[in-house]
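First, one chain by itself in structure tokens, the form predicted alone.
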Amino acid sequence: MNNLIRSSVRCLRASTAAYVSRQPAGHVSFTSARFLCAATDMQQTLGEMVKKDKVVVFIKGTPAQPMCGFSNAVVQILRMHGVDNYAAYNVLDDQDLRQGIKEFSNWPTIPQVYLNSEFVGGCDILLQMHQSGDLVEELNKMGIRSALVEAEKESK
């Protein structure tokens, strides 16, 4: 009981309270302060996660063992550009993380890619950026030299 009270106080201090809404026909919908607080905490945690590293990906599996083709494609694109130092979060390990990141980005699918704390998109968008050369430009802005550019210079 004390934990619930502490949690509620924390939520109220964070300007989060219970949400009660009247639905048509007099039905009342109630969401507990505890649930809202957990959701608020998750959103705050996700905000901190995407800011920790220059490149952050939320994938199914790990970079060493992606568990879906789209996540594998994201890992391979980053690998082709020589981006080895990035944060990768396996959404299959935590359903709250999986749902939370979708709500955080307002994007319904995984994988999700963040560059310099900004949401870029999923596999298709990263692939388009790779094909158009935009990914090289974005990496340069972050101080990351693309291995593809370096390899191209060496071949000339």
The other form holds:
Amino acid sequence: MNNLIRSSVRCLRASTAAYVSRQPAGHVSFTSARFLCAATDMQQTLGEMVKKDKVVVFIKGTPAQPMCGFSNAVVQILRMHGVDNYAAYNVLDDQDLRQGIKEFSNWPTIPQVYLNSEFVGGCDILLQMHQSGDLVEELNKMGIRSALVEAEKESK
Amino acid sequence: MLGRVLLCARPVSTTLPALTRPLTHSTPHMDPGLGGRPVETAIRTKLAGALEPEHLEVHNESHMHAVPPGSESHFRVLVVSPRFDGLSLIQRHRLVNEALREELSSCVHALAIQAKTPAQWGSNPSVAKSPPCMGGSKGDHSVDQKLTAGRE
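Let me have the form predicted together with its partner chain next, following on from the form predicted alone.
In what comes next, the whole complex appears, and the chain from above leads the way.
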């Protein structure tokens, strides 16, 4: 299997604070400034991550070893369609990533699926798209031929 | 035709389980009474208020996951509402998420959603079934925090 599994991205946090918050007494809080910078960096990094690959998923665990039934369902659906080459980020490895992606997508739960840089939804939506045939169509638009289309042709 | 697209292209060791079950109104776990289910009650109330559903089911599925008995952390909801007419799946789910924003940011760790229009419900009155737990909630600090929030 040519699964391109990327381990969770370590956000490169700027060591110097670009934004500094001032407490009412005038005391500068460097901790909060670092946190704010890190959060902004994460959002920017996530923006790049979802664009880098056609199919991007944020799951618990890895495609080889999912740690959640809903994340596993996403992995299995992609497998059924023969989508081998996708980016899978394990949110259990990085709490900042886990929180960051929820803010980035404005979506409260994991797993999260991005197709062609666009947020598609979670496990429920991907499953419905799979059942309705919409997923085959979306993959096709992205230049990915679903294995299920091939299987259907062969059975005819 | 659609039945065939569900077949695996090649053998896999784990298959996608059948994810529909006959319509049922009963929840499989013990019913401690409405007073003992504050989160479920809140979910029901908020969804009813926000989406004015023709049909609403709220299932506490926490017992299916690696969390202590009596938890209210994992839910499945089925909402049938004319408000969903003309909306994409993601738009519908975002409406549900928005209605339950407070619960999702505090005690609810997982929320499975089915959002149907009355016409869709009429032609297919079935509740999907959640996939089996793979134990990820056990030892998960985020889940522990949510369980604590749920108990307070």
